[in-house]
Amino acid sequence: MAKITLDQVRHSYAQNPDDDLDWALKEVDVTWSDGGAYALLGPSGCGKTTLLNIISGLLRPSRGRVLFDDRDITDIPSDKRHIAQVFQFPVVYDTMTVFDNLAFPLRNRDVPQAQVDARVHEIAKMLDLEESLHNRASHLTADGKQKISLGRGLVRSDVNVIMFDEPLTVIDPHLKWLLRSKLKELHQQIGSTMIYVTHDQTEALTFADKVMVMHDGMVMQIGTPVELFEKPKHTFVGHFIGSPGMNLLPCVIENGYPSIDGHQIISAQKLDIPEVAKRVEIGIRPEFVSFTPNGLPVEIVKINDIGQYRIVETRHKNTTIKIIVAEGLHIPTADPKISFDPAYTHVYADGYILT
């Protein structure tokens, strides 16, 4: 296990980068504590896999350093970093038994057979593979093969970090929640530093203690799932996390508070807007919007009944505002008005949070 530090890491695939667009990673400066569970979350092409390859040693960053436990390992090759990596598509030796697949990394390192036996059985028990140990891997389902791939990452006790690169992509949806739960359980049992790369917010938020949200090669925010949900530091984070995502409403600032068409909205705190700001918006999640007797007038456009709650799509002039309404609560049809919970009402200038 190791503390991992990325010290002003930047990377470009261009030979002579001279433009901001030339950088796949614009700058990453972060420290992950020893034994933590972390996730890199963002859409395709945001730089997640590039960063993972830099940590694993498959790529050398164009700028900056990579440190394990404060030791600079930027120029140390991948096979000397003691890293286990689980990929999107399971790497399994079909002609081998499940036992031999799990034992393979240990035998390659000349671990005594008694230790191999004990460790393989320990990991097999964690992954519910004990009954399959003497079966050929070719007979397993896709989720069973991915369990083997996970097991090979977990079986070594000398790894500094275990990295997962979209490991559940090929798993059937109804089995994903089982493996997500299993991964969280394994981290609690083993305590290794784990980094999980995904574009799926559910996977990231259920697995990780802290999530790093990325977009266009930049780190938009690092925080706990609660912090990312309740106080997104950028409108991209608010949009990307949550279903539906955060509402964004154009506004002006009057007497320190946002105002929409003359309707003052009380935000988390009084504020001043930078003079250079080109775009000012209120950000409010649908969970924190409610129908009230007095407030911002809207018209109801559509109601989607999800079961436990309803997503009500409303409109104020040209702005769409979505509201989550619990089952059984009344939705007004005549002259509906809405209000926002001040504690979760944030103001953004050119995408970045002010409150």
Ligand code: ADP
The other form holds:
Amino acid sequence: MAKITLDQVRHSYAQNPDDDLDWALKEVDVTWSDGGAYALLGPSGCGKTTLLNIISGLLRPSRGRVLFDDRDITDIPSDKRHIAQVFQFPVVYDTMTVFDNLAFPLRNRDVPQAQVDARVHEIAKMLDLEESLHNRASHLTADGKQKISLGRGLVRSDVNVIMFDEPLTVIDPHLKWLLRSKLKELHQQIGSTMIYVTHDQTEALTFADKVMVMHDGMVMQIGTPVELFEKPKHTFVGHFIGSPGMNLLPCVIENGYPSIDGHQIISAQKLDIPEVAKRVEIGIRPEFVSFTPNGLPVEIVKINDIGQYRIVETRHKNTTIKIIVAEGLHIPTADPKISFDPAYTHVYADGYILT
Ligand code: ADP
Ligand code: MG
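I have the form predicted on its own already, so could you send the form predicted in complex with the ligand?
In what comes next, the whole complex appears, and the chain from above leads the way.
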């Protein structure tokens, strides 16, 4: 296993990139420490697969270096990097048995038969594939095949990192949560560094200790699920994570605090006035807004009952503010006003957090 570092990595698929849009990865500086469970989260097209392929060596970055334990491996070929990669769609040899599929990466590296047997049984047990070990892979469902792909990724014990690229795409929704918790369990058992790529926040937040949020070829924030929830460093992170995502309210800064139409709002910290920011906004999650006797006046637009709680959509002038109201709590009908929990009230200038 190893620590993995991307040092000022940029990548373009264009021959002669000149425009900003030509870069699939704009500038990535990240270190993944040994043994961690990481997720790479971002919308489709933001550069996740490009990043994985640079780590595994399927792609050489246009700029920058890839290091394993501080050794520059940018020009070391993929098969010498000791990486296991599980792709979005199962890669399975249909004519082989499940056992032979799982054994393949080991036999390829001349692992002695006794060790192959032991390891294949161990992995099959973890993935509940023991029953079908001697069946042909062609008889399996898509779920079963993807389990084999996962198994093939997990079977080698000599890998630096195991990377999963949206591995649950073909899995039936009701099986997804099962495999998701299985993967988390496997990480605890195996202890290898794992990087899990997904566009699904639930998958990322349940699997990983640390989540790296990407947008448009850039890393927007790396943090624990709690950090991403409580203190998004960028409005993109605030909005992308959470359901519904963080509210954003245009404001001005007066006497060190944000103000909306003359209503002062208390934020997590007192601020210096941002000098050149074009756009200053309050970011507050729907969980941290409540109806109070005094505060910012709003009108109620819509109430959506989810069972455990209600999502109340309100509006102040042209700004929509969503509020999560627990079951049983009162929603005022006449003259509603709202307040924000100061500890979770952040201010953003041109998208980036000030406090
Ligand atoms: P993700 O995995 O997050 O969906 P990708 O890394 O696949 O994103 O893609 C990032 C960007 O690079 C996208 O704009 C995509 O269209 C572009 N891209 C990906 N692969 C290629 C390729 N082989 N040739 C040209 N452009 C590509
Ligand atoms: Mg992808």
